[in-house]
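In the form predicted on its own, a lone chain appears below as structure tokens.
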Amino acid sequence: MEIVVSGIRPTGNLHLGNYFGAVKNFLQMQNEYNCFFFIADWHSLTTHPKPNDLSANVSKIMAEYLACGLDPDKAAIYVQSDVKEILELYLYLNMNAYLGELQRVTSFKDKARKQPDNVNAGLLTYPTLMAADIIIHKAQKVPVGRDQEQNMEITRRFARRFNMIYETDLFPEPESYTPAESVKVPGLDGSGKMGKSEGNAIYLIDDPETIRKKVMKAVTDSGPTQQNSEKPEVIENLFTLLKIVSSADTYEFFNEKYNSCAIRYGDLKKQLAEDIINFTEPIRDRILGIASDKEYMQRVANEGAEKARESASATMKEVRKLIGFK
């Protein structure tokens, strides 16, 4: 069975965009592949989070992914820092990584501009750690977005370089992988996709009143003036959300109202808010239940780390022998 590896940065709560994108893909993959899903707490240190923030965010992300349906009986779900073998491979890969190629990485240059007072070595070698995360399990597939494609090419380059230097075929060159076409969930601000930094998101942990307030503030226009006119982006976004969480009949009802110039955006928003609540409420209840069960959370993390360490340890025995360490 092919091996899939994917990291999850502990950077905040999951929103609807995450659910219909990465999460649904993960749920599909865990049934089809040998999956390793990890919470990338080492990666998050490049922005120097406080210790309490790091611990809380790791627990929060673990609870949310489990509540969404990631199954520890089907996939290894672990915290990156629980698998120390990754750091050893990270060191070896850095010995054959060149300063110039790391400095040319777009994500490094972008981060360096955003945090000029904290251009640390971890930020520079982020692609090397990402490569170690992946190839330590000899992954064939990695689900990533377009913004990570350059890092994936570097991962393939490092795997190829190691194989060439030590005259081996130990590491496959992993391919970027999208198991299914993800639904692009729009934000509530009228343009672009839903995201944490944009402040336009509905989070899976949001309570009903918060959801109602957010949806009622969603951007609209003054309404159509001609029948069957094309919807502007701000309105199309609301209808996209309606299509995702509401019934087909509900969507068609409001679509017909729009086409006949009889639409009342207030009514649409109220219906949309209630449909979002109906969709997220069961997930929110599971998140709260799982987050309160510290013993279960720790058991999942321990079992996932054991599976990941078994895989990583076997790889590192081969790596040490090839390099020349006893």
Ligand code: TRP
Second form
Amino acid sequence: MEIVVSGIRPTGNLHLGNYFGAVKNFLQMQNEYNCFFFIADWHSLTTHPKPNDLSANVSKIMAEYLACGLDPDKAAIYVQSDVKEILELYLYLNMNAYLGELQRVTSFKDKARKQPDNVNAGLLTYPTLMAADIIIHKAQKVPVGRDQEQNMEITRRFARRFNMIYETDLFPEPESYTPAESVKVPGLDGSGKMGKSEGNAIYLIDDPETIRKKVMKAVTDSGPTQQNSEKPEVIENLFTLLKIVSSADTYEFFNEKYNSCAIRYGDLKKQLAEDIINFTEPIRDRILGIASDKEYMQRVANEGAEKARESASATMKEVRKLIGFK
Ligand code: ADP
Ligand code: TRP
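Now show the form predicted in complex with the named molecule, given that the preceding structure was the form predicted on its own.
Let's see the whole complex now, leading with the same chain.
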């Protein structure tokens, strides 16, 4: 069975964009592949989180993913820092990672520009750590967003380089994996995409009142003046959200109203808010339930770490031998 690895940065809460973009892929993949999903807590150290925040963020994101349906019986779900083998591979890969190529990574350059007083070596070697995460399980597929493409190229290059240097075919070159049907969830503020940093996100953990408020504030226009006219982006965004969370009938109802210039955006937003709540409410309940069951969370993390360590330590035995450790 093909091997899949993906890492989740423990920053912030999951929003609808994350759900329909990333999480749904994971849910599908865990049924079809041998999956390793982990919380990338080492990666998050580049921004120097406070000690208490570090573990709280990890637990929070773990509870959210489990509540969405990531299944510890199907996939290895673990915390990166529980698998120390990754650090060893990170060290070896860094010995053949060159300053120039790491400095050329766009996200490094962006971060270095944004935070000039914290351009640390961890930030520079972020792609090396990511490569180690992936190839330590000999992954073939990595579900990631487009923004990770450069890190994936580096991962393939480092896998290839290791194979060349040690005359082996130990590491496959992993490909990025985004199923064709994955959707882009728009924001409610007229901007293209729902995102944490865009400040326009509806979170799975939002309570119904918060969701109603956010949806009612969504940007609209003064309404169509000609029958069957094309929808401007802000309106198209609302319809896209309807398509994602509402029934086909509801979508058609409002589409028809729009086409006949009889639409009342207030009604559409009210319906949209209720349909979003219907979707998020059961997930929210599960998040709260799972988050309060520390014992269950610990058991999941322990079992996941055990599976991940088994796979990682098998690879590392081969790596050490190839490098020349006797
Ligand atoms: P954000 O943009 O909120 O910071 P992240 O960059 O943490 O979100 O996103 C993690 C993953 O969630 C991405 O790899 C991407 O696949 C998915 N994702 C985020 N926002 C959206 C969106 N609006 N629509 C579809 N997928 C999204
Ligand atoms: N860099 C990824 C992100 O920012 C997170 C990540 C770390 C990752 N290690 C990984 C993703 C390994 C896929 C595979 O979203």
